[in-house]
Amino acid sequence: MLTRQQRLLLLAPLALVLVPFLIWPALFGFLASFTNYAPAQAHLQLVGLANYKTVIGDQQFRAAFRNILVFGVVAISAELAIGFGIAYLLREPFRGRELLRVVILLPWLVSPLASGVMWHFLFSSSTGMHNFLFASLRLPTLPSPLGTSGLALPATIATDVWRKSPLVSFLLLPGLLALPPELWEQATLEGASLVSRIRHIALPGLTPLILTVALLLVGDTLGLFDSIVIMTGGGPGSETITPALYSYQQAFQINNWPVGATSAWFIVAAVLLVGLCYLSLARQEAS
């Protein structure tokens, strides 16, 4: 049995690791929103929630938190479907499986700054895969999805699906694994329909990992910023602009240190209930 002294020296290294470059600067952050803090600004003042008010009351912020939430509700739900199929078809051994898993997984081991430049260029309008089949029909080409409005969002929510879809399956995979044998050969006895299997099978085992799975996806989509910036900048206009996106121009752009860091806890404040909501779900679910 572990002493007290000796628990506490085990943590130390994620401690120098944690409070330096995580706990640090996310207090700092905190604290800076109730200031006019600037890394140029002479005079440090409080301004309690003068910050906070004027983030709420930005369009674009506000457009930041709806476009956030329309490409969570598609890109999460669509991950998960296409996550949920792709492991279920990988349930059943066959030859060449293991590599299969390795091979799909791909996407997700691409970073979201080259998964960005690959897919800005594949929906070029010049150099894009689908005026090039246009090209090849000799059809008249079209403008880029990215800089269209109306198709900006769903052209990034494709590529975010693209992405994630993998790891989705290769998380769902071992639990679909985990479940007992016996049910499956019971359903197929019984003559069950696929749509019958997944239903009282697959799903009632799976809830816990889906729902931890859909957590970490949450999380992740409301820290969107590098594949976006690099595909539309935010637009066209403000259709494609996320929170992560909106923080990192009113700090660095407009350099408006304030707002910017005071966004960022808004993105905070949404992961935390997120969590909670995980948590009420997760303690449903045990009971």
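Treat the numbers as computed from the prediction; the structure is a model and nothing was measured. C-alpha atoms forming the largest set that superposes within 1.5 Å between two forms make up the rigid core. Residue numbers count along the first chain shown, from 1. Compared with the form predicted in complex with its partner chain:
After superposition on the rigid core, displacement of the C-alpha of L31 between these two forms amounts to 2 Å or more.
With the core held fixed, the Cα of P13 is displaced between these two forms by 2 Å or more. After superposing the rigid core, the Cα of L44 is displaced by 2 Å or more between these two forms.
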Given for the second form:
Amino acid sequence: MLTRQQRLLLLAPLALVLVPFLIWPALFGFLASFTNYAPAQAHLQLVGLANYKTVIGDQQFRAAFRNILVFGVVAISAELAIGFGIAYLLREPFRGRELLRVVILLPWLVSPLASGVMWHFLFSSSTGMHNFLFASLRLPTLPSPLGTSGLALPATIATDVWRKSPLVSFLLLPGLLALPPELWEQATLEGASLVSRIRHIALPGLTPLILTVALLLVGDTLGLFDSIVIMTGGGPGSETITPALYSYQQAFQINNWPVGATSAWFIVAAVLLVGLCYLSLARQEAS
Amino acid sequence: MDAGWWAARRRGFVIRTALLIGCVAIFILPLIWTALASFGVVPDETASPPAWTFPPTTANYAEIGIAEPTFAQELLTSTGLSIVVTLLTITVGFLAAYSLARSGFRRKRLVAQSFLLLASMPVMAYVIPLNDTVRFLRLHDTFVGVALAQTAVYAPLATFILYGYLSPLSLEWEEAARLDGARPLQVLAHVVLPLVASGVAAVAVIVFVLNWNLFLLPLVIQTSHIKTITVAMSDFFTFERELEWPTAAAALIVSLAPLAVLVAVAHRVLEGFRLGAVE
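Compare with the form predicted on its own: the form predicted in complex with its partner chain:
The complete assembly is shown below, putting the previous chain first.
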């Protein structure tokens, strides 16, 4: 065991990085949201909840949270399901499994921003994949779904699922492999079906890990920005605007700093809310 | 074991192989399409039925340098930044995780999970005030500023994951070393680190990838001097002339290649990657 002083010394470097570059800005943003603070603001004054009123009253902001709710529910469930499926397929050893584990991780290595650029072109009418297929089948070609009302959000969700399902499978596979082999042997002897193996062996053993992955995915989704800004810029209309895009536009493009910082605090609040659910679920799981 | 069992097993094998090939095809096809485009092999719109334009060329890779003259510089910036930030992240995360794992504190699991909560906080949640803080510290648009701000992004995640490696370690070795008169940092470097070295390396690879791909943070903390490859790509995609797909594809492949090589080289190490403690 270390002494108290030694433990604090070991924690100090992390604190030196996190306090000025994460915790203080987050708190400062919260405090500033009750004022008219902005970098070039000469007369600082308290404005109460005025910023919050502005943000909540904004159609765009409400659309952003509605979009991200749909996006999150659909994309995260799909990513968990597909990621789990791939991990399950990779569970038993076979020749070439090591290679496959690396190859299947490739989509996640593409940065969200580059993935946005890539799908912009892959969805476009002249360079796209689907239109090449349609043309080969002598079907009429379609405009990019990213610019089509009603299709833009599903299309962006699909790109997110493409990029992140491989990561989920990469994170879940070690958990599957760590389950005691006796459980699988038992299931084989009993002739258990695939569904029952998944329900009674894989899922119970993986629950803590799945919760952890889910929390990270939720956080990532709530900050969704890089790929959206390239693919749709929030459009058409406000069909794909996200909270992160909204905050960014307010703070750095319209130069409405207070509204930007205040709306970003809704992202913090959402992550904290989901995080508290995670903590209580993880605690139930442990006991 | 009767014949039926073998038949079922064989059928399972065939189905699994088919599904895996299907998955790989779906996930990799977009990248193959991009790689082909980077060599100028793109669908020919004028042909019917659709065909490909041939022959392949490497001209598009040269074109990157014309569309973005400082591309090589930006590659270097991204490389240097990602290496420095990865080392910093792993160092501060490792020390903190060790401190937590070796404390007698009863609720330390909860503390570790709070780090996970910090890790899931998206950059957008605090980047607007962070921009102010960094300017106040006179670190805006400097290597140090971007490096420290990036370190803060994934240090909580690294701490959480490394805690998972350190907390199940038996105390035996450390106690023995201490009885021999080793100081805590010596114990850490010569006893603890070797025991978890491959895990630490796996976390380092993942942290490197995450940093290489960061966009919003370097975008906000820099204006011109510390331009990373993601910021450069967004620049020449959004602000400058209409970008041609083969050039964009080539830039994309160039930005992806280092990560693909890294992950391929480190694939054995990555097999030991564990997210969270094995209870």
